[in-house]
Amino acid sequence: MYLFKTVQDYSNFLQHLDGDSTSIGFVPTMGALHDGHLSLIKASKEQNALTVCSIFVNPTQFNESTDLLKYPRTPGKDIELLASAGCDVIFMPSPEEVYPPGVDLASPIPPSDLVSGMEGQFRPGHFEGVVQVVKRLLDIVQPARLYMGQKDYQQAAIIGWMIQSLELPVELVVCPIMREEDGLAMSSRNVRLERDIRARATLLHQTLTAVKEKLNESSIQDLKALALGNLSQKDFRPEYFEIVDGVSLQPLEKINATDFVVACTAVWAGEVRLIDNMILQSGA
């Protein structure tokens, strides 16, 4: 496994490559990495000669800088995971790498239909921070697939969006959620929360798990109302639950104006924010 900490070492590496053996998966990772991103890692090595896995705090997607310096990081634990799930190629640059004064770092501003919901509504400037370290880094791996995870369902969607926008010759692979066997979905932030919390917190994919069963039982707006309800618990603070379209990610106001119906919530449990999600219906 290679470890590169600058562009300029990381393109040398790429020069040297055999280019008829190497098609690149890529997973961006913020670190702390858990088995949720090891599935990432997994997916692509089932289906690229090379697997790039990028190491990489974006300053610029944080609303809160308490919040950037909270987020976890274990550099040392991430390597030796990373190692042993056969991750090829590790990318930890610095700010200064990613973000290099005089370099044109521009990228596109994404739709407000598909930006100022959910967790736009609630953390402006995010996703377009998202986009523009995504581009970047795209830019920097040049891999043939981008492999990110659905628990982050509006991002996905966002990054999908500026693919086909740009044309990027790059394939977007959306993971399955990995949850913890009580159904919490794996998150770095997980391990801030207080036991008492933590042994709590599966509500959120107990709460995604009745909507989806009383889906064509009930009205949308009873549906929203039953997870709120269910959600708002001592210690828990919904800010959202919408049930969306799976590709513009506009609100329903009716089950049936789409086959493609995903719910996505972000909640408080304590001091900590989580996000989750479930597919409600896929017409597939």
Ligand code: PAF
The other form holds:
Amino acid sequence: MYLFKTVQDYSNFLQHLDGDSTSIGFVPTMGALHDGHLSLIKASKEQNALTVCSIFVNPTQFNESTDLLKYPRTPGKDIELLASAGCDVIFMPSPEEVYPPGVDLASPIPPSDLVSGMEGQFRPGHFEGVVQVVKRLLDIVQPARLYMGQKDYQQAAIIGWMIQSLELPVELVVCPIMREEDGLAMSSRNVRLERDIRARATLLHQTLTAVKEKLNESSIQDLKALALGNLSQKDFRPEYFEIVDGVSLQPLEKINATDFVVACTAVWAGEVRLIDNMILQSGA
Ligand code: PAF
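Would you mind generating the form predicted together with the ligand now that we have the form predicted on its own?
Whole complex next, starting from this chain.
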């Protein structure tokens, strides 16, 4: 496994690759890796000659400086996990490598329809930062396929929009949410949950499952009220629970208005903000 810290070193490596072996699968991460990330590495290894994983805690996507400071950083363990998962290349740049001082790195502005709701409403500027860093990393890494998790549903939809609108030569592969045994979606933030809150954090998955089960017998308004009621418990505070069209991300007023229905939520669990989602109905 190679580890590169500079754009120059990675570019040199790219130039020396045998032309035939340049089917690169790319897994962008902010480190603090868990089995969810490793499932992306596995998917990439199955489909590409070479798998590159980046570890970069991107400052431009944090709208709160304390969240950036508290973001877990475990580089030693991450490198070990990536080596045992068979990752070929780790790209671990500094902020100066990603955002060289004095260089204007243009990135597209996502349409407000996609960014103004859900995460965008509570984390202003977050998706602009995500689009900026993913575009920059794609330019550096030059993959054929990009692997992202469904857990960040809105993020994956916005990156899909960016790829399409810029006609980038990369295929987005969205991989299923990995869950702990009790249903909690895997997340780097889970390690910060207090023990008794962690024990009850399966609440998000239970609520999404309950909503899916009642999909055909209740109105959207009743489903949302049910979910918000369930999620409002001691130590838990929902920020939103939305039922949206899976492509446009627009909130639905009626279930049968579209074939592709997704429920997304963000909940404060003590001091930790958790997100989760579930595809309630898909045309496929
Ligand atoms: O999902 C993440 O970990 C980040 O938003 C990403 C895609 C690595 C960009 O910093």
